[in-house]
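The chain that follows stands alone, in the form predicted alone, written as structure tokens.
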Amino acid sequence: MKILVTGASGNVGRYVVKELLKMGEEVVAAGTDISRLQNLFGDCVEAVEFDFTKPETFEGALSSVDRIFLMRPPHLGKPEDLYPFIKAAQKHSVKLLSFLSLMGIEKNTVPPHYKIEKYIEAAGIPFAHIRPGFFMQNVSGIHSEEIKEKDMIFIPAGRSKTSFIDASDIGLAIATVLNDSTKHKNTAYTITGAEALDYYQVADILSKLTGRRITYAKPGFLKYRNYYIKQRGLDKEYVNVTVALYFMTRMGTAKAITKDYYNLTGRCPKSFEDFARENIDTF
């Protein structure tokens, strides 16, 4: 049987893909355009059409599948968004579903995750939730445009540290539970870097690397998701959860380090300043 991966051409999901056809899975990958998919992956994969909002996706990429890699679009805000497929997911014999949660998530009801992570597990489905820290790929993606075009990192995380960890280590550790489902069967883990970093840090790394002084302007919320929504065009939900997020970062849960990602892969997790380094152009 094949493994589905949904959001199989981003950040995580292509990296989830990768994983897997190294470890001699087969993959059906999906996702809203085809011919990405087909882009990225050629014939190695089984490219679907697949999306939450239409159930009519849902069949053609269940039908030949045993377990399930899934993913929240950042564009889809609220939980109830995902749980039809859910239930179409439940009708099929799935060994396990690995759901890309949150680090923290058991403790905060307020992010879409938790009441995800409690559906699946309410509908009987085996699952491994992946809860990692904040993506590397958050800084080098969505907040790049204030480092290149400002100088500066417009991020309201305050002075709390976060333990960042790298999308492609977060695919090989969701890749490693889908390859062993029973291993893995009911299970949760957290996996983060190796070094909790606050962002006057991640500022002082930039500037040492792209040889520019990168500040970090440590704006309040109401001033962050005006910026977002207004200046740079955002969904309003998807920047409300982003400031749900960042709130909790400064009650500190963003900064606990785990041995999770070691004892699944038996890899150490890459740092912030290699990962920056590798994507320099992107600052």
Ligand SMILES: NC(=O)c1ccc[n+]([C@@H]2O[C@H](COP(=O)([O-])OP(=O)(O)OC[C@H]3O[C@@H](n4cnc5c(N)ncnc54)[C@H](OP(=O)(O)O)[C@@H]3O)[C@@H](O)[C@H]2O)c1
Contents of the next structure:
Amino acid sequence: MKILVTGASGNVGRYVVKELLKMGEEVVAAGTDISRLQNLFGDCVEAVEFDFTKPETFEGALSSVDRIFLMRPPHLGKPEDLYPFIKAAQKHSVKLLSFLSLMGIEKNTVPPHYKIEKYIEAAGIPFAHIRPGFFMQNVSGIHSEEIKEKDMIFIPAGRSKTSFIDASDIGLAIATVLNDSTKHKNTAYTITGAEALDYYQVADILSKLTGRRITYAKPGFLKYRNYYIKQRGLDKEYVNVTVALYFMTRMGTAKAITKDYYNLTGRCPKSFEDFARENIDTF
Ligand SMILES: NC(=O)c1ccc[n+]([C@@H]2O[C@H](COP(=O)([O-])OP(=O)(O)OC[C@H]3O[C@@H](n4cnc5c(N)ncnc54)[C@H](OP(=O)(O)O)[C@@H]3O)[C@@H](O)[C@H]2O)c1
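Moving from the form predicted alone to the form predicted in complex with the ligand:
The next block holds the full complex; its first chain is the one shown before.
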């Protein structure tokens, strides 16, 4: 049987697909944009049209799979948005569902991931929650515009530290649990990078690698929220979730360093400096 990868074109999903294929697994890659999936994976995967908000797309995605990688698209801010699909998965008696959750979620009921984890567990679906720290791709993705154009990091994280992890490492961890569904049944793993950095240190690394003077602006929450909604035009629900996450970060919830990634994969996670060097063009 195959493995369904939702959000297969996303930061993490694309690496889940890549790592599963390396392990010899067959993959059903799901997303709202089939041509995007075909461009990314060619005919190495079965690409299916899938939308969490369109239950009529669920059957086609689930018909030939016995394991699932489930992610919550960032703009779907309510946990309820994922419930219809989880109910459909329950009927298919899958062997394992690995949900892309969030570090520290076991003690924080605010982000949608908390209720989604509980809903999966209550449905009796064998689960392996993957709870990563902040992605390095946040810096090279959504926040790279200000770095590139204004030599400035604009993130409301105060002086807090973050144990950033590369999405490709997360993809490997998820593929590892899906590849051995018996071993990882009903588990949860918190995976992080090997070091915790504040954004002044991130700015120093980027300055060193780019040869420009990049600074950390340390904006407050209101300034950040207004800027991303009004000037960058990002989805309000998405920005609100990120405000809650940076609030948690300031409380120190993003700085823990765990051994789960090494224990799962036998590898050391990538450092931020190596990641930035590999992605230097984005800065
Ligand atoms: N960023 C972080 O630091 C961090 C840390 C921990 C946890 N997380 C969690 O990770 C998740 C985001 O993962 P990501 O960064 O890999 O995602 P992403 O790169 O933003 O990609 C979103 C994916 O969702 C798909 N998608 C969009 N709308 C959809 C819909 N209505 N139905 C089905 N698929 C849809 C998109 O595919 P199409 O283009 O084909 O539609 C795309 O592949 C979030 O839940 C976030 O909270 C993030």
